[in-house]
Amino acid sequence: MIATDHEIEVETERLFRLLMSVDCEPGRQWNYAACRGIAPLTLEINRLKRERGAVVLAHSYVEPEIIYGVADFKGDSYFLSLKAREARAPVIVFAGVVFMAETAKILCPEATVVVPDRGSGCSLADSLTGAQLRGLKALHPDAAVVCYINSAAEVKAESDVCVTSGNVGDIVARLPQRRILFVPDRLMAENLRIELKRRGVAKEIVSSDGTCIVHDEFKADSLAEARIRFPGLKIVAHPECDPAVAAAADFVGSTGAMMKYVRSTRAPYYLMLTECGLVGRLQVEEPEKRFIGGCRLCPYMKLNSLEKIREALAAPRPEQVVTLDEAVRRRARRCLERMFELAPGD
């Protein structure tokens, strides 16, 4: 079904009215002509999600046509894991990276769960395998394995419970292991050591070697520079960064923690120290707020566009479709719902 010129125009006035205010990448302007181009496009995808009835999990570092465009639910990857759990779709179209939809997979087996592009990988999901982490359990076997939700299925069905930056202390905490084995992601590690120190709370943490390859790329000796430049600076970042960034900034949370932070506070600038596609998503949902240069772009993330999402939802090819094998499923979910047990309210 072809879509009228009226509601090519209704579209159009409600993308450009959303994405009018985003400008976190350099050469690119959403103004009307450019929202008139992609109507066409979200309007015959959310036909056939209607048609399929399909859901589309956005995470928040994907482009922003693709966020208020077509998607169902966007956030990070823990909220959306949750939103794969209760979804109960036949079809889960998951524009984020792979290891994000073998999680829905892993919650939802009956879905048909479909990626837009099987290249979208992610750093620190392809730092380790399940082989990898067989060999680090050999070497530490009295440790609790602690992975990180940014971690392929097979990892994940080797580990004793999954964690998110937004829990990861307080479910480290609670394990009665004194000593953790926290996998895929070192600077994560290192920043969980220095605030369990804080707490008070006494644990060994051994890790893996991954980094993401947004997060490390931030350095904290233009950070002071930078509160010269922009008196008033807030700086917000992710325990995915180094530990001296995270130290110099003025808030270190999750995706979802740092969008709470950045709504709750009044400043005259920020500067966001994480994925640019956060950046355009405060941009269209706090307009009144400031923010500064300084993301990164994913290059895994931007892998997703709204084409490839109407393909995968037209005529999947094979590889977009996620599967897993059921005794990894099965194994995967038992540590991932551990994490559900343990931080029911995060």
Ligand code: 13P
Contents of the next structure:
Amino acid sequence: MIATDHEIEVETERLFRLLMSVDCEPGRQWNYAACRGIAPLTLEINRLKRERGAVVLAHSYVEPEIIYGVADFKGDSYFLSLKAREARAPVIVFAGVVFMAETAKILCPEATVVVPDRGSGCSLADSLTGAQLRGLKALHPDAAVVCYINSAAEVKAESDVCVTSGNVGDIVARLPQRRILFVPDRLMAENLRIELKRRGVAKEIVSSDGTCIVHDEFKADSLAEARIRFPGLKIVAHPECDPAVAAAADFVGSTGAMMKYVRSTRAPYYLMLTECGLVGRLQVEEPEKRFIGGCRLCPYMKLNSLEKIREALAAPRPEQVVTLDEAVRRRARRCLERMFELAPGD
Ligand code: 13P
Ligand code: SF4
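Just the form predicted on its own so far, so send over the form predicted together with the named molecule.
Shown next: the complete complex, the earlier chain at its head.
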């Protein structure tokens, strides 16, 4: 069914009102013509969603036309895993990266979970296999195995409990074991060691060697200069950053917590040490705040597009449909359910 001119006009207005303040990504500008260009596609995707009974979950790093055009829920990994768990939808489209869609499939096996682009990996999730983790477990048999949610399903299946950037400190502090094998993020493990020491929690953290290719790029040396150039600046960092960067920040937290921090503070400038998509969300939702700094893109997140979402909804190619070995899925589910038991309430 083709949308009428009137429907396209109304949709263009809706998109333009939301997207006009987004200018964080060089080369992309959300003027009226750009919104008019995507309106027929967002209308078609929203119609397909209704016909299929589908929900679209979108991580805050994907392009703003996905977040504000077609997403039913937008947020960080923890929030989206909760939404996937609650979803009663026969079809879930995950606009994010593959480990997030796998997590939705682990929690919702009866749903058809589709990804817009099968190539949307993650340097952290791709840094460790289940077999490599079994090797590490053999070296540390007395350790509790804690995996960051940015990990493959087979790694979750080998782990005792999963954590996200928003609950890692609280969950690890609650575990009875003193020794923790934390995978796959080396920098988050270092930040965790510092955080637990600050809280007076005695743990020995052993980790594997993965890093996020986006957050690993932020360096602490330019931050002091930024504070001089922009008096009153608040620096807000993700815990996948280097500990020296985290130490120089005013706040460190998950992307959801970073947004809450900006919402709840008043500063003349903010520097967001994370993927650029989060700045786009803040420009829409906190339009009076000013953000400095360049734009770092996650190449995996940016593989998502409206065209691929339409394809995944209308007639998914086999590689767009997430499938998991049932034994792996069941074991991975235990590790995720343990996270929901141990995570502090909001
Ligand atoms: P959040 O769970 O904080 O959104 O982090 C996900 C991620 O991939 C960060 O790079
Ligand atoms: Fe993975 Fe980093 Fe991209 Fe997040 S930003 S999905 S951790 S590569």
